[in-house]
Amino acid sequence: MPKPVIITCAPTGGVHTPTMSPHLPITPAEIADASLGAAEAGAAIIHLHARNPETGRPDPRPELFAEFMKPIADGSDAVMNVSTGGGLGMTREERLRAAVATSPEMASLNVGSLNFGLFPMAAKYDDWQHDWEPEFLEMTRDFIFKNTFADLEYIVKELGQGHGTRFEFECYDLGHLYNLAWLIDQGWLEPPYFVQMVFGILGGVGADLDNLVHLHTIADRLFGDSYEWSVLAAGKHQMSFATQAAMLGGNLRVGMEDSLYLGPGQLTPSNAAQVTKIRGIVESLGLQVATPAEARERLGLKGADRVTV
C-alpha cells in the first residue's frame, strides 16, 4: 500500500504582501487561526513565518512566533516547522532567531543560494497598503538569497546538532540536491531526510513536469530509501504539482506562502480551503492523508514535548 501523503501548509510566508490579498494572515492571532484551520483540514505540518502585526512585513522576532506557536500547540497536534528563510534581506542571525528560541521539531533550510525574483509582482498593483511593499518586491531585481556552504554548516550544527531539530530541506534547483548530499557526506546529518522540491520561483527551477520527474530521479539516486520527498510549486502551479507529487508517491505542500489562489482568478478565502481542496484530490486518488503522529514517525522527529513554546 502507498504511504499516506504528508500535507504541509505554509499559511503566510515572507513572499506575498498585504495588498495582494485581504485573506493573508498577518497578526499572530490570524496566523494561529489559519494554522489551526489548516491542521483541522488535514495538514500534518505547519510551516511558520511571522509578520509585523502593524505593517505585515516579515519579522524575525521570537516573541511574535511565541504568540502563535502556543495556541497552535494548545489547539492541535500538528508539527510546527519554523522557517530559517525568514524574509528576503534578513541576515543569517535574524533568520535563525525564532528557531533557536523555540527549538522546534522541524525547521526549513534552503540548501543553496539563488536569485529570488519577486519584482514582476510589483507591476500588478498600483494602490499599496504600505510603502515597504513595492520597495521590498523591487529590491529582488538585484538580490541573491544567500545560503552559502558556511551558512548551511552553521545552521545544521546550531539547530540540528544543538537542538535536535530536523529539517525541511528546500531545494530550488538540481544543484541543491547535491549540496544536501555534501552535507550528509560530512556526517552532520542523520536520516531520514525530508526533501522539499520547490518549483516556479523566478531564479529557481521552472514548474515543468519533466523537471519534477528529473529531480525525483536524482534524489532517489543520491538518498535511496533514506529520505521522504515533497513538492511545492508557486502560484498557479500549486495544485497541479501537488497532485503530481501525490500520484508519484510523494508528499506535498500548500498554503498562502506559495499561492494566494484556490483556482484560476479565485483568491483563496483561507489556508484551510487549500488544504481541504488538495486533501479531496489526494483521497479521490485512493490515497490516505498522514496524521501528525505518522509524520513524526516517518521523519524521525523529537516530539512536541521538546519544543519551547
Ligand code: KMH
Second form
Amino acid sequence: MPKPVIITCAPTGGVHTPTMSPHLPITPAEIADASLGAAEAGAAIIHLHARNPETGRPDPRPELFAEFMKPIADGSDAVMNVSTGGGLGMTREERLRAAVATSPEMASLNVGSLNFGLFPMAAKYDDWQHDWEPEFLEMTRDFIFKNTFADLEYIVKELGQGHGTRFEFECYDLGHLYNLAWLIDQGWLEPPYFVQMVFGILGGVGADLDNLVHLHTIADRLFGDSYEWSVLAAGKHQMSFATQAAMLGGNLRVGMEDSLYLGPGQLTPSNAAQVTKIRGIVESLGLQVATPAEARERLGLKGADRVTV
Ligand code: KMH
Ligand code: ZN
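Could you drop in the structure for the form predicted in complex with (5S)-5-amino-3-OXO-hexanoic acid? We only have the form predicted on its own so far.
After this comes the whole thing, all chains and molecules, with the earlier chain placed first.
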C-alpha cells in the first residue's frame, strides 16, 4: 500500500507582495483563517511566515506569530512549521526569533546559500500598493540567500538540539542534498529527515521533471529509508509538480507562498482552494491524504503539546 500523502500548505510566505493578489493573507487574523481553511481541506502541516499587518512586508516579530499560532492550535490539530527563511534580507537572528520563541514541532531549514531572484516579477506590475514592494523585488538582483555551513550548524543546534524541533530541509538544488548528508554525518541530526525539494526558484534548480527524478534518485542513495520527501514548485509549476511527487510516492506542498494561482491565469481565491484541488488529484490517483497524526508519527515530531503558543 502506498503511504498516505502528507500535504503541507504555506499560506503566505515572504516571496509575493500584496499588490500581486488581493487574496494573499497579510494580518494575523487572515493568516490564521487561511491556515485553518487549509487544514480543514486536508493539509497536515502548515508552513508559517508573518507579515507586517499594515504594509504586508515579511516581519520576524514573534508576537505576530503568536497572534496566528494560538488560533491555529486551538482550531485544528495541524502541525505548525515555523519558517527560518523569514523574508529575504533579514539577519539570521531575525529569521530565528519566532521559532526560538515558540519552540515549534517543525521549522524550515534552507540547506544552502543561493541566488534568489524575485526581480523578474517586478516587471509585471506598475501600480504598487506600497513603496517597499518593487524595492524588495529589485534588491534580489544583487542578493544571496545566505545559508552557510556555520548558519546550518547554528540552526540545527539551536532549534533541533535545543528545542526538539525537527526540520523541513528545503533543498533548492542537488548540492543541497549533499549539504544535508554532511550535517547528518556530523551526528547533529536524527532520522527521519523531511526533505522538501524546491523547483523553479530563479537561482535554484529548474522545474523540469528530469531534475525531480534525479534529485529523488540521489536522495534515495544518500538517505535510504531514513527520509520522507516532499516537493514544491514555484508559480505555474506548482500543481503539476505536486501531482508528479504524489505519483512517484512522495509528499507535496502547495500554498500562496509558492503560487498565487489555482489554474492558468486564475488567481486562487484562497489557500484552501489549492489544497482542495491537489487533494482531489491525489485521491483520484487512488492515494490517500495523511492526517496530522500520521504526519507526526512518520516525521517523528515531538507533539503539539510541546509548542509554546
Ligand atoms: N518559498 C520557498 C521557496 C523558508 O521559509 O524557509 C522558500 C521557503 C523558505 O519556504
Ligand atoms: Zn517559507
